[in-house]
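Listed next as structure tokens is one chain, alone, in the form predicted on its own.
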Amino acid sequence: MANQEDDFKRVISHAKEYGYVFQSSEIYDGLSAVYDYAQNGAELKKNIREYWWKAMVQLNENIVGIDAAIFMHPTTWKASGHVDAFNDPLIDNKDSKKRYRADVLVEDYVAKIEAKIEKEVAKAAKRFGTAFDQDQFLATNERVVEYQGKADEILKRLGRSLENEDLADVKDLIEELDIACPMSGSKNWTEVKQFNLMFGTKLGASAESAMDLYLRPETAQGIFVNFLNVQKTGRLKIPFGIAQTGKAFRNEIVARQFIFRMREFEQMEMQFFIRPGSQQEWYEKWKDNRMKWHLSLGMGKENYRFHDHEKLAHYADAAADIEFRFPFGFKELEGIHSRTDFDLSQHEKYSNKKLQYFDPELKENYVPYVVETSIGLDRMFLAVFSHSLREEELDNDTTRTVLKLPAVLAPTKAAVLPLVKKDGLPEVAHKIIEDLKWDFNVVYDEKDAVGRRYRRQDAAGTPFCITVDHQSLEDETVTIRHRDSMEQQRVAITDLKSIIHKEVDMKTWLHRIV
């Protein structure tokens, strides 16, 4: 465990250090569990969101893309259930004084059982070499069994007692795992209680007349109570999707591990309205389809799994997580979820507005069954800047640090460095970065000796380095590093869009999908 601390530590350092993530309003010693976006950072984040809705919008000829607002009509949340049942199980430490999410003072239980699961794996891969069956020994060797028998019978208590609101079972289950406080070490432990997670605002010039609203919990309600003017106006045909990204604020009150859990946070959304009756079928295939798009980043598939939820929210027949190995262990990355009619049968009988739709081919009205694929822009920002982070020990004894981000969503595609500040070499880069900056984000860099800028883009995610040399003067050929390999190749100036463009250019890397 002590060693994720430092790996997570170095990422958050990094993070800064490099201008991806800085604490929001750090000359004011900062807001907890608030960040804001740096240079790179907001790039980055960019990148992801395009590569979503690309994947999800511009390829898929049934699915549409809005942008509602974040403030809606209070009564859309009373209709939503959030009013009522929005909540999350918190237990507070008597000697500490410090409160915690009980599911997750839990799960974190679990997820030290499912550390010792994946130590007694390596020590049988190591032992067994190429003749390790990992399926095989996880299914039969006598202590993983016992582990995993453990581990899975305290999630299914703990989903149980959620579900029924047991929240005193929650609380015994908590004393029987002898449970301490992360901070002091005590187990003096307090009743568990729900506590609505909802940020409450104003709307109104007068205090006499402010109605009172709420700063959004998720982005989805936006699309349900859209549903209607969407359909109509866009003349779609069930099956059809509404997608959306945007900002949610939820009122965590133990927000941690860095941007995995804010309190203002964006979530990147698709709604998929279906026939009642074929919403298992569709949720399969949005399971499937999800994986793809996080694998087409090439971020490893024993990174990610599924977990089929325990516990089902109020509206859901199905529900399960595509969850990534953070340098905390597996956590959710996306969700995915059978929604069955509950969103828009809440709609109509609160607004008393008829949210049905008329299907031409069975001639008969009916309110659409929904699944939902559900993504946290930031965590999926935290999976890939984790992921890519490496210190790598080199040839020459030396190391370095090296952030390997899918080039299709690194904040600069390339670096122009001129070899010497003088002889002409700068105008030729600059005269290079002239031309490229039309189609990727590129940067110029003259300071220092050519290896040291090498390492810096390298620990700045940059894929390429384009060195101007003298040589270039006479024949209008450069040198090309690539981060990954390091490998360099002397090139035409006329050739660099065509090998970047082969390297980072979204169409490439999203065919892996299909």
Ligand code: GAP
Contents of the next structure:
Amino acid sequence: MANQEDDFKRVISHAKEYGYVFQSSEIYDGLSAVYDYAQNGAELKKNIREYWWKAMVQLNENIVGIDAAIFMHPTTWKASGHVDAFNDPLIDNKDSKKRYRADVLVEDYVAKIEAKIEKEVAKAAKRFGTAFDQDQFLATNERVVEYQGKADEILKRLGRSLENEDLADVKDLIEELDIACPMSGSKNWTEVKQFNLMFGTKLGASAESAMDLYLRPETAQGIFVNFLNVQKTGRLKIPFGIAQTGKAFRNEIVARQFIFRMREFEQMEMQFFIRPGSQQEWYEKWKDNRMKWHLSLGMGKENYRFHDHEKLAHYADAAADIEFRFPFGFKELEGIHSRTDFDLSQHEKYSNKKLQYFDPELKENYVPYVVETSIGLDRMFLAVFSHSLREEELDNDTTRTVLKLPAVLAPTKAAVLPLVKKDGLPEVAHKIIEDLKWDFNVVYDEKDAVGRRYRRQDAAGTPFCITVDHQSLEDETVTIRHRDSMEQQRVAITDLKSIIHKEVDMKTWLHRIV
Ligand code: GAP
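Having displayed the form predicted on its own, please output the structure of the form predicted together with the ligand.
In what comes next, the whole complex appears, and the chain from above leads the way.
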């Protein structure tokens, strides 16, 4: 546990030190669960967004993208169910005065049981070596079976109690499991209460005429209310999708995990409109498709898993999370939800406007069903960033800190370094930058010894360092150093563009999805 915490602290401080993420309004001691993306962070975030957008909108003929407003008519949120049902179950500790999400306290308890299972697996794998069969071990080892049974039973009961709004039972569960306040160790709990997560604001100048609005808690509703406009103007035929990325806001209670759970964050969502009855098929397809998108970034199959929901949101008939192994364990990264016709039907009801599609093959009108994919951009950023940060032991008994970002997402693709600040080398370096900057983000760095500059670029996540030396003046060649292998090659300056392009080209990476 201490190790996980240390790893996570390292991620947070590295993100600050290398210009990725800062606390919002830090000079005023920050604002809880609100963060700013710095010069490198903004680039990484933009690249992740683009990687998602191209995979959705550019590569699918039947998916289009929109950009709806953050403010929406307040009835939207009544219709969507958010006014009545977008709540978290909260519990306060009477001694520490700390407030928690009751479900998260229970889930954290279960995560500890799961960590024990992982430990048993690791121990057995070491003991049995190549003969180890993990599936068989999980199914037959007595201790593991007992742990798993307990974890499943707890989650089932939690899901049932939340679904039935039986908050008293959630409190009973916390007490039966002997869960203590993580801050104080006290078990002196209040009742569990519901708390709405939407932020309110006002539109209009005078107090009397001002209209109460909400900051959108999800981008999805901007897609639903525009469904017919987009379908008609784009002459789209079902099945088709509408994608968008944008800010969402939630008054989160448990907001202690850096950019994992923020009060202002960005979502990348796609609503796929389908014939009623085909939802199971499309739900499975999108689960598969989204997992492939993740795996295309090369961050290891073993770091992802599906988690099927026991407790379904008010709009869904099936739902699963793609979970990622964050520094604090497996947690939700993306949700895939079969939302039925809930949202469109609700908007029909509240707006008194028909939101139906005429199916030319069936020759009938219907309210389409929807399968949604919804991923937090900031959470994806944290997944990529935390997975990429490594401390590596080198052959000469030293270590290096390296940020092995997938090259396609790296903020800066190459740093150009004159070996010394004289003899015309800076001029050659600048000329190389002038040439490369039309294709890639490149930086110039002449400060310190070249070894230190390599380390600095490794830690910043730059995939290539290009070093200009005295030989460059004679034969127009440079060395190019690869961040991950640290290998160096002597190459012609005229070949630089194609060498870099081969590694960072988005098209090549996107090809891995199919
Ligand atoms: N439209 C469906 C929807 O919003 P959700 O499971 O509440 O579903 C989808 O959110 C994704 O948005 C999550 O999987 C997560 O990646 C991201 N997300 C949700 N709340 C977040 C928060 N407070 N901070 C950062 N990301 C968040």
